[in-house]
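Consider the single chain below, provided in structure tokens and representing the form predicted alone.
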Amino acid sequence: MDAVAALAALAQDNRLDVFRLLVQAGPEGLTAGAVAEALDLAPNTLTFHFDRLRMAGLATVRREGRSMIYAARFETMNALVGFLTENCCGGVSCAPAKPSKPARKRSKVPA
């Protein structure tokens, strides 16, 4: 696992929307019209976002039918948040000093 690519992956918004999508869906996936809705992003975008996750290695996609589905790469994630924990809290669990704010919510605007 290379940290500082999965970091540097995580650290635009739409694709740090887009993981935390494929995050919720678990290990099945979503199709990838179905994260186009629930992001509101074009599919040219959306095609960028998922190759740099892939090339992070904190996405996969396979084909079923027609359809392309993405899901997160769980053991990844594990491994990022592992080495976070190792290499920034000294090996211990560590909590943020105050709350975190909650995940943006996007809503969709009127045409």
Contents of the next structure:
Protein chains: 2
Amino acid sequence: MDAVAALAALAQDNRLDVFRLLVQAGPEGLTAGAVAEALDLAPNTLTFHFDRLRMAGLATVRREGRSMIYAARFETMNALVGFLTENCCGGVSCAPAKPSKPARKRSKVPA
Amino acid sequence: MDAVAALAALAQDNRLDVFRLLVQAGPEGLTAGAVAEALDLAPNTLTFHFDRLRMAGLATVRREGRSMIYAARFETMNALVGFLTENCCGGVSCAPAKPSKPARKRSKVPA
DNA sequence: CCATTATTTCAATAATCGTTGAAATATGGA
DNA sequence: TCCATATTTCAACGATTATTGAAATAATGG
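Given the form predicted alone, corresponding form predicted in complex with the DNA:
Entire complex below, previous chain first.
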């Protein structure tokens, strides 16, 4: 799971609303139209947001007749909450925050 | 707590690294310089990211001599995890299957 | 086939984002 | 005071974002 991608997918008002609605709907999901109606979003805007959620692993689609049915991927959400709990919550355990950068450009040049 | 603001603040690689480092450092925090060195970030870029974290309620600053010391706000982070667990996890527990520390159980768990 | 419904794709747009370099500010010490 | 250190502010810049309108695609029914 890419935590940053998942966080970014949820870090937008409309998209968070969409995801919450999908979570409420459960594994069976909702048609794009139902979400558009519930949240008053243009269908093309909604497609854009669904794509983001899908790319972050937070939603799936399937076609059913003319409708596209989107559903939340709970597994990814659980992984995200797990990541945040383990890495970003004070209390108990915090895994080391390790920078994945190759070199230090800004430190002093040794003599 | 503004969940979207907090999510957005963490939805960026460098900023997530910064926050994790602050969490790791605990309530005493770290100087801006220490974070800059640890993550190899330019000081002005870092100021920008600190500002975002602060605006989202995820960090605090205090001056100590010449240094600015940033610290994670665990309260906000815990609130965020709480929000996600309540609103985005389908009502069932989102907590990782493997707790890092034994917690007191409220009821008996069936085998 | 044609019409209707449901959704996506595409191009354009303004707005925001992350980074950089240069300059400014604040503090402490000689 | 002058100087070095630590950090911020400011003005750019290209990149990405969310939204819109128009057109395209897919499936169903007559």
